[in-house]
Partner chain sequence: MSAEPHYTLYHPRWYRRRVSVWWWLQNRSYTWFVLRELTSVFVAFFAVVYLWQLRALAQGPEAYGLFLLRLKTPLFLALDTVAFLFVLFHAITWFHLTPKAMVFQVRGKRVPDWVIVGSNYAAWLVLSGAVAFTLLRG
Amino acid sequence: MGRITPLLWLLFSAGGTVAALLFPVHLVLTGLAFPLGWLEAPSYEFLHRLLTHPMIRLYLFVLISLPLFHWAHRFRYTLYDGLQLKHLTELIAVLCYGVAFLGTAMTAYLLWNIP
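Isolated structure of the chain on its own, the form predicted on its own:
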């Protein structure tokens, strides 16, 4: 785990930044502005056309995958320090980052296969 620790910290930091800067915009739009009629909701056809653009797919990939690594890192250290499960260090790391990698792979697969 020691050799990839800097990479994991980089993914943690990038995921926290993405979650802090981009999630609130999406939550306000989809949770308030569209349902309350402040803005006109985009049509299905428009959203589908938008999803066919490679930059939008990359944006969604980043929006979904990086916060997964942020979660994995935080959850890992919550289990270590909060619940004092230091004796399960390797297992917790493999499970947490494994879930993040699996979620990233599923995101990539789904975004790649949008018709």
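Alternative state: the form predicted together with its partner chain, after the form predicted on its own:
No partner chains or extra molecules come along with it, only the chain itself.
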């Protein structure tokens, strides 16, 4: 664990930066403005066309994956300190980073396979 801690911390801070800079605008559009009809949601054809650009796929990969690692790292410590689960350190670490890995793998798989 000790050897990969710097890498996990790097993923945590990179993910935190991505989430801070980009999540508010994506969330207010996709989660509120489009469903509430303030603005018109982009059509399937338009988004599909966007997805043909490799840079957009790379963007989505970074947008989804890094914040998941940010969550894994921060939530791990929330569980240790907040709920006083220090004795479950390893189990919690495996579960948190495991979920982040799974999400990353799913994102990569989907982005790779979209025609």
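Here the structure is a predicted model, which means the values were calculated and not measured. For clarity, a rigid core is taken as the largest C-alpha set superposing within 1.5 Å between two forms. Numbering follows the first chain given and starts at 1.
Superpose on the rigid core and then read off how far the CA of Ser43 has moved between the two forms, in Å.
Once the two forms are fitted on their core, the shift reads 3.4 Å.
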